[in-house]
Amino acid sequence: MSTFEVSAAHPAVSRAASIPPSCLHDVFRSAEAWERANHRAAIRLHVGEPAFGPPAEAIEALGAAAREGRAAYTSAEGMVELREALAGKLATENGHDTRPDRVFVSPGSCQGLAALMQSVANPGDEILLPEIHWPIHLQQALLAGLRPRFYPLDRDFRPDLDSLAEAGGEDTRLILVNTPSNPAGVVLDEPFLRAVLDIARRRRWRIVSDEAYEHFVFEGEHVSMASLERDVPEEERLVHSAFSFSKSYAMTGYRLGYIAVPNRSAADALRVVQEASIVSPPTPVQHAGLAALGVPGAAARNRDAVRANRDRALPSLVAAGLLGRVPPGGWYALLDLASTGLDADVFAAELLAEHGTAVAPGRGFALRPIIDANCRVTGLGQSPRSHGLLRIAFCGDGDLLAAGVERLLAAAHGGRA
């Protein structure tokens, strides 16, 4: 039994002191650290840092709102302007039958989602995560007690539609579909989503939708999964869905999202969730938002430099064997380095330490954690598919994109990094 055993299995070890951190920031850690002992700059692959800024009027936006005083509290669901101006875009945009009521500004839409998941299911309910899943998600499952369970992917990261109705059991309540994917840059379309919210309906599964990069699709259109319950009456509606400012409009720093919900019940729950935990939004960031919202192609524009990212960059990967296809949404790709025969944690390990370029392992996007009666992890599996799977991010500076692919090439074609 390994240290982080034995210390998860100890009565007094609380839930939140079991769960292990995230791969993501170990990751970032490691770079810091190369970047004090070298006093130089790594190529940083492993996070989505975009390379382009957030609008102007939203800095405006942003300094004018705390300048002027208007940084009072607002409700714990957020400015009313804001959720109007998102019903409206949800409606228009997303093709949603909603209200502002049913829409909830959230400080990023990472604290959203974990809000959503304490608001929709109780301690001991299961939710069926991807088996490559983004490291965030499994943390927010295991926070609110809840049980993970992993379904199946197919060659090409999709989710495999023959094995997901099976994939679930008793006590399965969720499901988080996440499109277009990280850390695949997979993009579902309408027919595959139908599936998904038939198998849903049948096993009577709540769904939450991640669409944090739902404006970073590069082939065919995203669509979004509560357009499909429209005619479905608001109480028998399943979908819970997610969205961001940190990608479309490149706010990562100023952590703002938005959750939409299906119902009033599910408005009444997340509610007090938010109440106890946030209070309110933060308001001049809420401003910022409102702005950005109102910027013309905004989103079409980064959208359109992502791309032009991965178009320069990834097509050498598909060439060495160690990417399938470009990704045809989101900002990532997910390398596998199975045909060389490395290892991705000692080919990271050693990309970084000896050629100042950091992406992420797969292993943290692949754990299988053990879970004991009070929902407290007390060990790590992991999926024998990640061995070789690594991670990075192609929406940063173009050059610096194309350079660290090089040395990625190089180092794997030297048979390590």
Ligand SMILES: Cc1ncc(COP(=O)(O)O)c(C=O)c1O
Second form
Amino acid sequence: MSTFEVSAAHPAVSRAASIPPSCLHDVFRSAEAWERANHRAAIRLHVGEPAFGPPAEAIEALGAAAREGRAAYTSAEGMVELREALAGKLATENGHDTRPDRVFVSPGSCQGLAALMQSVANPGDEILLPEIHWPIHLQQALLAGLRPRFYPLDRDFRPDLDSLAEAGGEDTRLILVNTPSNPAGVVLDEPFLRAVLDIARRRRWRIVSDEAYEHFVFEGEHVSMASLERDVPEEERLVHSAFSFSKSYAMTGYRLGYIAVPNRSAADALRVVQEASIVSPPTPVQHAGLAALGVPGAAARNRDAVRANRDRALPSLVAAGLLGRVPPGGWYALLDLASTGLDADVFAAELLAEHGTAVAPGRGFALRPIIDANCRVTGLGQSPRSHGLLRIAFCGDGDLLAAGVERLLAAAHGGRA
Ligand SMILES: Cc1ncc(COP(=O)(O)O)c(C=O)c1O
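Switching forms now, from the form predicted alone to the form predicted in complex with the named molecule, please provide the structure.
Below is the entire complex, every chain and molecule, led by the chain shown above.
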């Protein structure tokens, strides 16, 4: 499905130009082309766009800030009032030992994650990514000049701790942990995160903890990794955390996230990247974020809506043997077509062409780039495990989700889409 062709490493090819576009953008384009050709909407299970919207208070605050001229640049770290509110939330809700000058507001957690990768390590350093990962993490690592290595996941897509203890090498500086995870909806509990933290401490890795889906845990509770080192002296802390308003408050297009860094040196480095990258996060949007944080129960209501979707539509996929279990968290389920013998790329293309239902094949979540000395991509492999994998989002409209799952099941059972 990808239109990307690996450019032979010509000296004039920049690192950015050598990096494959995200598979998700490919599916987006295919779905749009299908809709234009068929003059109707496709069922969009490929994208994590929620059926619910931002709190009315956030919308109002955005408009009011723009109308009233509260829209000048803020500092690169973001508005003081918002960072104070976020530090309070991180302390009370996530158990962090933090303060406002360790918190950076970013235009989406995606930008914050990219900035972190630039600020925490040096080009040429290695970063450990999960073998099945959000493709943007890989792009971010490559853009920062980091050399990706991949740690194995077990059958349930959780990090395999024995292999993790042996993963990486002398140049490994960083590990990315994502809970609840995209694309598999895995939730890592406290003992598990402690084990990862112990390995990281032993191996002297820093940690990037992507917690964009923190409010979408359906079984148990979200554990924020930085809470596990609240009693460690600041300069010895390893965890850098990323959070988002996009999921918790359905503010996807507002572009608002935040980063919590463990100590002053991390803050100093990140500030430089943010000064150079964004100057300031968008000010009216920060006012909207402040208002959203003040709405009691907003994130919990959104979690309940996504859980209801999950419980309505996904059990049939488990019964059909396409999904190991309903995901304990997140917005996505990672199906495995292995039992049908179908190839996920072919299946996804046919499901869209013949049934107007867009899903994301797993290949793009499991790329294995071959890179040269300048960290330019010169070839692309993929994890062998990904051939039958297919991601669907279950955060959208419940009726459309149910209809899309029905079409998917019919297509899979028919042996063809
Ligand atoms: C795992 C993960 N992290 C981070 C993000 C980025 O979210 P945003 O930039 O909208 O805050 C996403 C978005 O889909 C995601 O899936």
